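Shown here is one chain on its own, the form predicted on its own, set out as structure tokens.
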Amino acid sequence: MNREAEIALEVSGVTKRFVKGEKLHWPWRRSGNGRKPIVAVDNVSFRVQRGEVFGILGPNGSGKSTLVRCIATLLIPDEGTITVFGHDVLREEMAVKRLINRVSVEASFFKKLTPMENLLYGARLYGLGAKEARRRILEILTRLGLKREDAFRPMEEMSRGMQQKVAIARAFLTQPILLLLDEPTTGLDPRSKREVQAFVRELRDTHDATILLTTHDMQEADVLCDRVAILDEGRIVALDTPEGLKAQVSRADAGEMTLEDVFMELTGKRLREEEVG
């Protein structure tokens, strides 16, 4: 297989701007009310190889979710191109949608329905048979730490952590070859976070899936990702393996280097972990 055939995702010169509270049109100039565009993603470029877990590490507001929405065809980049296994996200939107699935912090469900009913509904949208889908749903939910009976009680009775596991199960049910995990463990309790991270490791090790993971959890990025891009104010300020990033920064003391040390050295900022509500 040649190198080009191994590229799962290519992001080239992508920029996305917004103007708060109003529509924005070309050219990007100050509007009459004095507002200027906010650059959420600023000339971002990277490649992700097939089978890789690629992390985007940055604080809230750094542009991570905007970038993922562009990749997922939910937003249109103002500049640059994005291809998924050679398919352009703008010109070949339906082809891209068949190859990807996305998990986000704000995953939505029919809350009165059970996980099984929600997931069977999603499976039918992708043309999966009910019998096979039911078997796979129970298998995935069990691997994520849910009990069989949990699959048959209303979503509204479930904790935030359990609902997030159902969101991950829904995304993986269609067996996407590019899985976009946008802050998948934010707000989870420690046990749920470990179970989700273990499932991501299992996907990495046993399935032909490429994973793009956004996070502001340094330890999560360190243990799960093959390579990490550090994003600050919409720009990539560093990209390497976790060990390679840590090797770029020296410490005055003899303590072990962390990705937070790297981030602070490169940006002068601290990554903040959200409180579990």
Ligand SMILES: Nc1ncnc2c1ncn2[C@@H]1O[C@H](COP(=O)(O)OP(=O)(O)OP(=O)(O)O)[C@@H](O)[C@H]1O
The other form holds:
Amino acid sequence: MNREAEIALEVSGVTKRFVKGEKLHWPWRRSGNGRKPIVAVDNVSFRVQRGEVFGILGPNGSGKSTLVRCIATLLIPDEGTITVFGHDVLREEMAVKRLINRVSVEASFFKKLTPMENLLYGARLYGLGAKEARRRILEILTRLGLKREDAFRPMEEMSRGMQQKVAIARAFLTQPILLLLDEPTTGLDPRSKREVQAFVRELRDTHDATILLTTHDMQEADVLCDRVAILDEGRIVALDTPEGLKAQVSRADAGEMTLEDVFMELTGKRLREEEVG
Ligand SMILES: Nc1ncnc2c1ncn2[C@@H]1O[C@H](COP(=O)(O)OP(=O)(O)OP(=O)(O)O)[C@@H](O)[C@H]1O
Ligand SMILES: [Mg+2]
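Right, the form predicted on its own is done, so what does the form predicted together with the named molecule look like?
Starting with the chain above, the whole complex follows.
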């Protein structure tokens, strides 16, 4: 099979709505209750090629995490289909789970245990031998800028950024074929951000990984992604290479465009930057 043309991920016409308070059960209220649902993801379609780094760029609440959760089989879309290497996320959930790994800021760990213990636990679930796993865990953690001794301190003593790096390490440990990174660098200091970005680039270049990442950070999307979809209120408003996106909105009178300009031009909005530094 021609590797170039292999589709790692296909999202087709996906819509996900939330009804506020849907989880609560109010027997005295009629279902629906006349409330308008929030359309978190609105008829989204795109394809990601094997080996690609695909970015989803959008402001807070634009539907990025919801979309990632649908791909990760954690939420069921109301409409549309998603396939991962040809496997349908609903009908072949287990096959999809084996092919993906999701990293998000709300990563769960055993907080009393150390990163090493947490990661060894994760490695065992994926059938990695303990000796090999230990070596790889230390290699990845130090590669991400954690000190060796940090691998042996309880997670609860670590900063959010450090915990995030452990979450990233966990995802890379098992070499998933499709990696879903939900804001991998949000909340990291500039240096840690560069370390994580360099690591993602290295993976793209040297491993057989396909990466879907979400970000608020225009610069990150620009340097890391082969193609970027701009999401606004659940809808894709543009999808192209960073260069292509800039070319779409460039004007003769303007100087060099950034993705920030592209976003403002397409949505009339400014992206809210939340990152530290
Ligand atoms: N479980 C839920 N129940 C109800 N509404 C939800 C739920 N999850 C998300 N939403 C709503 O869906 C919309 C999209 O949220 P989502 O978390 O996907 O955005 P996001 O792009 O990831 O934002 P951020 O940049 O802040 O992480 C928001 O309006 C949000 O309030
Ligand atoms: Mg989110």
